[in-house]
Structure formats: C-alpha cells, structure tokens
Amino acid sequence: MTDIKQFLNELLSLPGLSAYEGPAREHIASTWKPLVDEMQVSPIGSLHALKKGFGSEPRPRILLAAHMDAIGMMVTGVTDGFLSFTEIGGIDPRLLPGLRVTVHAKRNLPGIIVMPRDALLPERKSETPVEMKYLFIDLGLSAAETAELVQIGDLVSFAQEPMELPNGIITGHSLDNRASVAAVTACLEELHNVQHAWDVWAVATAQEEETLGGGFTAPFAIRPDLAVAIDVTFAKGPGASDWRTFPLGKGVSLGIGSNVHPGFFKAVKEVADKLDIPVHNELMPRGSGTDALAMQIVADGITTLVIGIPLRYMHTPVEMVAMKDIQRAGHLLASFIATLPVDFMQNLKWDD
C-alpha cells in the first residue's frame, strides 16, 4: 500500500522543470506501476496510465490530469565563475536572494542565489525590489571550475527539502501541483480493489506552467467521455482573503466557469455532499488557469471539470498544503468513478 505523504515527500525531493519532467515522471511511473494495467511515456513527456474498467468494451473513460512539472530557472550566463539565469515557468525574484539551489551542470552543483551590494546596482528606489537580471548563483567554485562544469542553458531547481508541520500541513517547493499527483496516486490506491466500469486514465501531464502541452495532447491521445484538472488553487492566508480563496484544511474546491461543464460539476458535487467531504464552489469566470483550459477544446471538444487543492504561497519555495484535503481529493475522485453507470453520458445534461 502506497503511503502518500512519503511518496509526495520523495517527489517534491526530485527536480523535474516543465519539459524537463524525467527525473519526476520515474518516481510516479514506479509508484503507480503496481496500481494500473498499462503505462507509457508520450511523445513529449507526460506518463498516461491505464487502469482499466470490468465493464463490456467499448468502455467509457476518464481521464484524471494532474501536471507533474515545477518552477525553476535556467543558466544564460557564466561570467567571472558567476551564473546569471532566467525563469521557467513564474517566479517572483523578491523571494530569491538567499535560496539554496542545484544546478544540474556536468555534476549536480549546490548554489546560493544571491545579490550584488546596492551600491553596485543601478539607481532604483531602495524599496524597489531587485530585479532578476541582476541576481546571480554562487557555487563557491573558482571561475574556471565554473567555465569547465556549468554551459548555457543548464537548469536550475530549488534545493530546499519538504518540511512538515504541525496538524499535517507540508511545505516545500513544486507543491503545485505535485499535491494533485499525489491525490490522483491516492485515488488508484482506493481503487485498486473496486471494481468500476469504466476505464480509468491516469496522466501526470507535462509543461503545463509553459504551454500546457499534456493538457491538449493527453486527451487527444486518449480521447475520454469525461476528463478532470486536478490542481492546487489559491490557500486563504496573508493578504489572501477574498472570494478567490478557500481556507487551508477545510476541504477542496470545485470549478465554476467556462472550463466546466455543470452537470459534471453537479454529479461530483452529489457525491462529495453524500461523503460529507467539504466542497468549495471556486468561481473561474476568466478560465480555470489549469489544464483544463488546453483539456476542453481538444478534438470536438470534452466534458471537463477542476478540482483544486488549496495552496499557500503559490508559485514560491515554500508553497503549503494540508495532507488531508489531497486525502479528500483523492476520496472524491475513487467514490465518483466507483459509482460511475456506464450510461452516465448518455444521462448528462449542460443544463442539468
């Protein structure tokens, strides 16, 4: 049996920047490996896993979509045995001077970011944050040890080790959205021994912080009936507190917008009600901001939902989730697809 709060503590362990997920993807593929009937790597990198229904074939599938990639930043310069770099993915640069990082160079490189005196800057507003371009990594090595080790266009990744809380929170780098891997990995845990009639298709997606590549390739790979984001969302906490937020521990979110279909929305939101799993209706008026964006609009198009996991700090090193609302999400999704009829689509309204 899988133990969920170590197999997420290893993978926010792992680097694995968007389009650059591999180290991260072998960590999911052999935990799920024993969960699933089939499994296989798609042309740009997202791993598709097959569990598969006890109903007659043709089955009806879902797909789960939660996107494995992270933050981070890549070398583009070397300069006196220092390194400049840019973004993958957002990052703000106010919380970068001082962090820990490795640099995946010819060896693994542990860096400190740091920042010139401001004397040495150009004249700015002394509460005007630093910007990235003038921020550089230090690796403690001579100039030339730097030149021999580190090229153009290495990557960079936090290096600050998962940390637990009291009351089951987790805080660590890359929480978005390896909390929802590990939901979707609690889910195939749950499900192992049910019997469900429809197939299931697990996918832990590539390059959603960049160019949501998983989201429109996974589901034109697969073509389900029905397919849900699970993603973090925004955690209320400091300067956080308005009707975009959800309280930290209190239970998941469910979407409401372009990017969901209702009558999903409303056939998920039953069961949830029925387990007294707390729900939060997330208003996502503009999109959804998930894979669930590229998702809907593959092929002629696919009944979508998004579930989200509240996250503190999002898109910073020490983003914060509690363990049980990734528990509840993955509860939500095992009751849903345990119970799923065969003529689900055949019943489903827009209107409903």
The other form holds:
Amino acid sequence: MTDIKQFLNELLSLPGLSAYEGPAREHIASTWKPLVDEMQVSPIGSLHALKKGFGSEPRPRILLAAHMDAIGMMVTGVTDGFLSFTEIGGIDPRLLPGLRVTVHAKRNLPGIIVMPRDALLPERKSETPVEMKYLFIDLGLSAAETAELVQIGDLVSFAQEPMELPNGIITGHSLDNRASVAAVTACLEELHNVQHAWDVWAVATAQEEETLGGGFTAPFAIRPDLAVAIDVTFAKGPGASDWRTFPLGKGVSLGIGSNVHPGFFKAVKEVADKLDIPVHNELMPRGSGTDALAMQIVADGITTLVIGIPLRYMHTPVEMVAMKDIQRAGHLLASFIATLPVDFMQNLKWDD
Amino acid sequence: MKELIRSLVEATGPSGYETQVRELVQTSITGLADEVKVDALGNLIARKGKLKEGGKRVMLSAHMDEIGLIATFVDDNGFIRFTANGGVFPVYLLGSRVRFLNGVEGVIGAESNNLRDQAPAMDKCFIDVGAKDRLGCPVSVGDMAVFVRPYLDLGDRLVSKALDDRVGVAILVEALKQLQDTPNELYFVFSTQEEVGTRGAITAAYAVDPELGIALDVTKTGDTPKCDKMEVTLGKGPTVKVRDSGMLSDPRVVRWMRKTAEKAGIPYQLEVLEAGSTDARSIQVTRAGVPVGVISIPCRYVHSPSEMVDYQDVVNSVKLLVALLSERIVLEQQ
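Next block: the form predicted in complex with the partner chain, after the form predicted on its own:
Complete assembly follows, chain above in first position.
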C-alpha cells in the first residue's frame, strides 16, 4: 500500500522540468507498477499506464491525465562565473532573489539567485521588483570552474525541500501538478481490488507547462472515450478571494465551461454528492488552462472533464495544498470509475 | 549555393501565397527526390530514401513563407491601408518599399509627415503606389505584399529580406543534393504559413508521421552593439536549439546533434531563444508525439527587410545536416 503523502514528498524532491521529466517519471513508474497491467513511455516522455477493466472486450477507456513536469529555469549565459537564466513554464520574478537552486550542469551544483546592486540596474528599476533578465545565479565557484562545468541550456531547479505544516498542509515547489499525480496514485490504490468495467489509463503527462504536449499526444495514442485532466486550481488566500478561488482543504473543484462535457460533469457531480465528497463548481469561462484544453480536440474529439485541487501561491517555490483535497480527488475518481457502467457513452447526453 | 539563396530571397511568398517559392524549389530539386507532392496547405514534401534496417522516418522542415502585409482599405485618393501578415514590426515600416503579388510596387508613408525619431503605429501608415484615385489604384483589398530590398553579398555575410527562412530552404535543397546513401526515410518539407502560427508543419507532420523531426530556421543573435543578451554570434556556426519560447527541444535530440557535430568537427553553438519559435513546435505534438530538434542559422535583424547571415554558418549547417542524416540515428535516454 502506497503511503500517498510519503510518495508525494519523494516526488517533490525530484527534478523533472518540462521536457526533462525523467527522474519524476521513473519514480512514478515504480510506484504505479504493482497497480497497473502495462506501461509505456510516449515519444515525448509521458508515462502511459493501463489498468485493465473487467468488462468484455472491446472495453471503453477512461484517461486520467495529471502532468508531472515542473516549472524551473534554464541557463542562458555564463559571464565572469555568474549565470543568467530564463524561465521554463511561468515564474514570477519577484520571488526569485534569495532562493536556493540546483544547477543541473556536468554535475549538480548548489547555487543562489541574487539580485545585482542598485548601481548596476537602470535607475528606474532600482526600487521595483527586479526583472529576471537582471538576476543571476552565484555558484560560489571561480569563473574558470563555472565555465568548465556549466553550459547554455543547463537546467535549474528550485532546491527547497517540501515541508509539512499542521492539519495535513504540504508546502513546496512543484505541487503544481505533482499533487494531482498523487491523487491519481490514490485512485489507482483504491481501484486495486475493484472490479471496474472500464479500462483505466493513468497518464503522467509531459510538457504541460510549455505546450500541453502530453495533453495533445497521449489521447491520440490511447483514444479514450472519456478523459479527465486533474490539475491544481487557485485556493483562497491573501488577496485571493473572488469567484476564481476555493477554500484550501475544503474539497475539490469540478470545471464548468467549454472544456468540459456537461453530461460528464453531471455524472461525476452525482457521485460526489452521493458520497458526500465536497465539490465546488469552478467556472472556466475561457478555457481550463489544463491538459483538457488539448485533450478535448484530439483526433475526432474527446469527452473531457477537469478536476481541480485548490492550491495557494501557484507557480512559486512555496505552493501549498491540503492532503485532504488530494485524497478527495483520488477517492472521487475511483468511486466514479468503480460504478462506471459499460454503456455510459451510449446513455451520455449533451444536456437535458 | 549563393545563387540559390539569391533566387529564393528575391521571390515573393507571403504566408498563404507561397507559389513562387514552391515553383523555384520544385525546379531546384528536380531528379533529387524519390517522390514529390504538394499537400492541401501548399507544403512541398519530397521523400528521399526508403526505410532500411535500423533507419528512422525523419521529417525536415524549412518554411517557404515570409512576413508581409495585406491591403485592408483603399481610400478615395488611392492610398492603401494595410495590416500585418506575420510578425511585421512597425519600426521597419516607414520608408520601406513593398511589392504586391501582382508585381505592383509602392512605398510606405505615415499620417504625420513630420516624424523624426519615433516609429508610427501600423494603422497610422499607408502604402502609396503612385495612384491618383481609388479607381486608378491597381491594388484591391486583400492583396498581399512583401518588402523589397536589393540582395546584398558582402562576401562572408549575406543581407536580404526573407532570409527567414529561405536560407533554411536553401540548406534543405543543398543537403538533398549532397546526401548519398542513407538508412533513413527522409521527408524534406518546404512548409507554408510558419509566420502565421507554424501551420503548414501541422498537416505535413500528420501526413509524414515521423519518428523524428528537425526544423531549419533562423535565430536571433546577441552580437550587435548594446543589444539584448543572447549567447549566439554570427559566424560561430549553426546552433543546436535547446529551447525557444514555443517549445523545448527533445534532450535526446540535442545530445545526438551535439555529438554528431563534435565527431565531424563542425562548429556549433547552443541556443536558448527567448522570443520566437519554429515548425518543430508543431511537429512535436503531432499524433502520439515526436522527438524534435532544431538547427538554427544565426541571423541579425530578424524580421527586418535587411536580415543578415554568415555564409560559413550556412555551409556548416548543410554539413551538420548531412552528417546527421547519413547514418543510423540513435537517441540515447537521458
């Protein structure tokens, strides 16, 4: 039995920036291995894992997509031993100065992000947050050592270890979206001894933060009847309280909008209500910004849903989620799949 | 190869209207490919070789289209208003000359005729083709134009409009000429509509269904006075792209390209481009996904009517491409 919290903590400590998901993928694969029947790595690095259903063939398929790639940085220049860098995924530069990082060079190098002295900045910049292009990384090495070890294109990861706070709150980097990978893992655990009719494809997608790459390609290979994107959403917190936000630790969100099939939404909502799993309606007026955005329009179109896990301080090294919400997302998915009838698609209505 | 580049850059081929360029390419690759076709978007797809033991199906892509303008309105006095077809920067407009697909040429003026040191917005500019009124104007709404500027051979350095990406097209043609035996099934794609969202490559990649994709395109440099920082220099060799703002190259492809260049003694640079992308972005997410990489030709003044490349970088790009494609391709895991 996987300890989901321990698995998440291990996963958070592993690198795996977009397009370089290897270390995260290997850990997920070894955890999922006893829970699934087969696994493949896609041409762009997503992990596709199949847990076969118990219905007669051909079985309908449901795809659960949680992206495993993390945001981070990449070296763009080496000048006198100091590194300039750009972002992978979206990073708020206000949070960067003072952070510890790991530069994945010829060997892993510890470093810190530093801000130049005011005198080195254009005058109008000196009293505002410093843009990324002026920041640099100091490795404490000589210029010669740095030039020998570091190259343009080397990756930079956040080095903060995850931390557990009271009430099952976890904080750390990459909780977007490894919290959802943990939720899918919890779902697989719960389904372990369940005779579900459908084939379940658990997918840890690659490159979501850059191109939704896994979202575009995994459904093409798998051709599911239903696809769910599990991703983090905004939790209420300081300065975040409007309709786009949801209380931390008080339930998951179900997306409503163009990326979500209303009949699919209704069916999952009914399961949540029946089991007293708290869910919030998340309005997605323009698009979900998740793998569902891509998955929905793959091949001849796919019936999609979005489940959100509330998270504070998104795209920072101090993201925060509640373990409870991760467990709820997993439990909701497993409960839905366990009761999913073979003829679900035949009876699925667009609306009523 | 300079003659080929010259004829390519002098052709008119705004995104969506690449016919002139396509015909030039068709002529220059006659007899070199095993199969040539044109798809519904106008991509020219030339196959060379048939898959052999240990080979791969590879898509190579260089785009034929160039940035340009489209006429939106002709006023009573025969002045033409326009908008951009692709990434045209307003700073390059005033004083530029343009040529429409029907051959009509004109000059760009701005509403204020007293501008000294600021660039007018695009909607404050117009094209003057010398017409006296609307009826006498040989241009209609919807007509496409490109910039004109004489091709300049400075010896090591070449200057022209549309080197983005006709220089990539020329490299593909030359590589097709030089490639002898290959275990790989190679699809040379001369793509359309790159400048309006890497669109031709979407359908070409779907049709080719490659196991590996490589785009050939220009990239920016950081070697001009007080420019934005970028570690790419004209004349230091083609680049192996690690990342641009549209995608991340597959790390296995990056490693393979670097190893091949090092083994063959071809100079190369590593590239991280912070604004711009290439056909590889589209190829990567095709079907079940494709490992991709990019060879870029360093280019100053990208998207101006006077782009500049280094001829040795062009020659070395051909060498690198031929070295990459002549052998069995092995992508090692991270």
